[in-house]
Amino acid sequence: MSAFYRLLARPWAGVGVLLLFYLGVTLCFSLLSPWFLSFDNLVSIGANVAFMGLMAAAQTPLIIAGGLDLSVAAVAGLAGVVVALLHAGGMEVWSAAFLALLLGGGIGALNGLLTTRLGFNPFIATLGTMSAVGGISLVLTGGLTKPLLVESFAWLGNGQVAGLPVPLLLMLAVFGGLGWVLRHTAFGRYAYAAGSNPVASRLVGVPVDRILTMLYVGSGLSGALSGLVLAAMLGAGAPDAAGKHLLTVVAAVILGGTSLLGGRGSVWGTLLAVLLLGTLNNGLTLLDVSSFWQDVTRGAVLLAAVGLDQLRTKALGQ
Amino acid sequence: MAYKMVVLILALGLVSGAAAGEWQGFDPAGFDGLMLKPEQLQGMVAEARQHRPPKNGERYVFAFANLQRDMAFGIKVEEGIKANAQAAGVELLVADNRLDGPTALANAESFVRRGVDFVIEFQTDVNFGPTIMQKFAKAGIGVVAIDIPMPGATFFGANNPRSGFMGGAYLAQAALARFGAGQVGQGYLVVGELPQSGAIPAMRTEGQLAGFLAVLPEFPRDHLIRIDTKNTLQYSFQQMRNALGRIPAGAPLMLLAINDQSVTGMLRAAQQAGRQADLIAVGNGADELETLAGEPALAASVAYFPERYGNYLIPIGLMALAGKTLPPAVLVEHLMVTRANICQYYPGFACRDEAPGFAYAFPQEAFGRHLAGLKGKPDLAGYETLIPGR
């Protein structure tokens, strides 16, 4: 085996390859655009991707454990709508936000019930809840955007702590927390085991269904939190605020090295992938690249990154 | 088949001896947009029945394929059509094209199967137009197409070049009044576009730019930034935030976009970047009324009155069924709506005593030159009827 393959076979190589790729992209944009490498711009990238990052963060352990949640972006839209409508109806905004979080967790629990107790395929079950939840948002709003301009609540979307945007800090906190749970707790080890081989895991006493249900609840909560951040950023609850980003969220998880078949992956890879996608979007916009070419470039970079990951998988096989 | 085609052509009135013009008090080319009285609409139905009775023998069935039923514009268009259909005693079937060509085609097939008498088609994918029209033509169904032209259908919708030009000129004049000539030249103009929808909607954003430059011809071209809004609040917000990285702090920031939702997303991004003091925007559509009424940085929006579209569309359909000649394109009259005059058009909103600080003047001569330029553009070949004469 060549030295290159030996390097790729190291446990940290997946995240390492993505990090190198990210640094390469960052270097390119820094050389090509005079506006790219500024503190404000880099922070803006982080804040821009935070709502996607929140969804992708919770989706990662769920996919590792063998689940999948396609309803997460629809939950985000519903959460924003619920806060806007409850507040417009006279409820204190943070109480409304708390209810929206509970609703997100509840939809996650429903997904867990459908997939574990009733044995529905996760793809079909969450596709169904995605459609139903998206439809409810439209029914509640009549398809219209609902303004939510509340100064205290807007802090969640555009406030700063120590010079860093709140959404970015929130996203990093969620990634940090999940990273710790996956690495240092029995729950994390169970999640990997459940995704690797659920039958064997059950035989050795791993509570696979409970783990999956809890992860679905986590995904629902992350969707609702993401929706709250978006509503605070945009000053409005929009029924389809996050819907167009569902594929990006799933792409980020896979690009980050998580296997759709379960059992393999890390939240740090997902974080890097989210940042990579956000950086591409930002850099290409700063370079005034037409949106059509942005799509082409984004696709090419994604293919290149996944190609490198394939090489790593091959190295692991050898 | 040949018989059906002849019936269709007659129904559309394309070879009818009747001259285009007023019918039952309705003149599509000079209509004020206010809803006709129910008696007028019912009179139209009665006359149309004599020329072409309803297919089901009882009452006319119209079909409306909405662009997307979860956006403000589409909802308002639908409500207007429903109100007019009800007043006329016409049954209305509604489908959602979901901004998707194949869905629009499936809906068209469903309308054909259900034997409708007339179709109001609002779909986004210009490439699906010929196939959809083929289905309707084969079934002998007349069609009016909203905003996106379809071959053989009467076009109804925005006067894109004019609405854009109005908004761009308004923004430039408002910016001059607010920042002064010296400062405006240091500023940046960001235009939120929708490139994937093709040349017709692009006439709007190109019109915005041309209107702005008609007032400020010396505006530095490298201070002009175009972003793709993808027609959503969130994506406009994100792209605007990316673009802000290129704009120095303190520079006047002037925003235009293809619609109000996009300009709202762009406004929010600029506000969150602390640019509120340097910010001025003009929207397009006047369909996000709460934002227009409450957002000081949004100086105005060009109104389309989508809620009045039905006031044109149902009479147009009845006119076609009555065998009257229709013009190839019926364009909406646009107006600037501001916080000072919003109550005149939308009584649910109070007017504010806010003088704009300038007397808005539409640069008619420059607009004429802009139109002349459009007529020679290769990507608009075949759509010349959609370029207004004034």
The other form holds:
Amino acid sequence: MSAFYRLLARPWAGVGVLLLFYLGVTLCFSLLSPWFLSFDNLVSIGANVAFMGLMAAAQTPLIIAGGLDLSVAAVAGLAGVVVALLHAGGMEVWSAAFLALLLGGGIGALNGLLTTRLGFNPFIATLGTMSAVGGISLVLTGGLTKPLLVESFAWLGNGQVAGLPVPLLLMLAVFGGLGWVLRHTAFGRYAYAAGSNPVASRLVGVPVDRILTMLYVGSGLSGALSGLVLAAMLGAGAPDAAGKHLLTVVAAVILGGTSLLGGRGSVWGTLLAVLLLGTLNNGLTLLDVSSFWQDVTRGAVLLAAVGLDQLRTKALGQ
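And the form predicted alone, for comparison with the form predicted in complex with its partner chain?
Next up is only this chain, free of partner chains and other molecules.
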């Protein structure tokens, strides 16, 4: 067991295990379905998980820094609703989208204020804003889906550039940008320090509260952007369009090797986990597995992710 824990303590262990599992799942579905291993299907997987990937990408540095945002999926739903309602009221669609992004950033700033200035537990604070934001979406729409059939806006969710879907390219750009920030900037080093030991970080001059607030704003922006992509894909603003995907987003972050205790993680592990979860959904659908069993699979993956995180934490403590 000591050798096993030493292996888990390696920096690459989490991503390495995940990559092996991903390759195994891909091989399995390739053998079971003749349609799985095709370019169109693989690109479709990336496009379909892009809106979740956008949320998971920004959630990763936030959890690394010791935060958590449960409201991000509710913000996504509200962003789509806001654009649909403002456009129906006569506002130009891209102006409405810009206001939705500002609203998402504002909700993120509120989460940052609650957790850093008022000392709320991140779980409780963002659970409260999740409920409030989701309720506002339902009040604004009466629980109904609002149409948003604008050709130029639909390009954001269904367009292509060089044969690749716009949502997929947008997701990869966000992951690439965040990966560079975490690895090559002082802000990224501060995020890791804040999650590892916030008290010691404050003593040496790291602006922990400011870092966390900025990351909460980034999470809110990512939720709003995800909502815009989802609304463009659906051609409508739905108040609970992304609500059921919150656990998938959190599972992707944890499965990708980011510790719930903070101080450790990588956006590249999160990206691989997002693609893995998308591949599981796609493969099970091609095999005509019931959506109920797909929910069971997502729950099992989440439990496995948390279990692996606990094992790695124990390994690093030895």
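Positions refer to the first chain, counted from 1. Definition used throughout: the rigid core is the maximal C-alpha set that superposes within 1.5 Å between two forms. Everything quoted here is computed from the prediction, not taken from an experiment.
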query	finding
Cα displacement of F292 between these two forms reaching 2 Å, rigid core superposed	yes
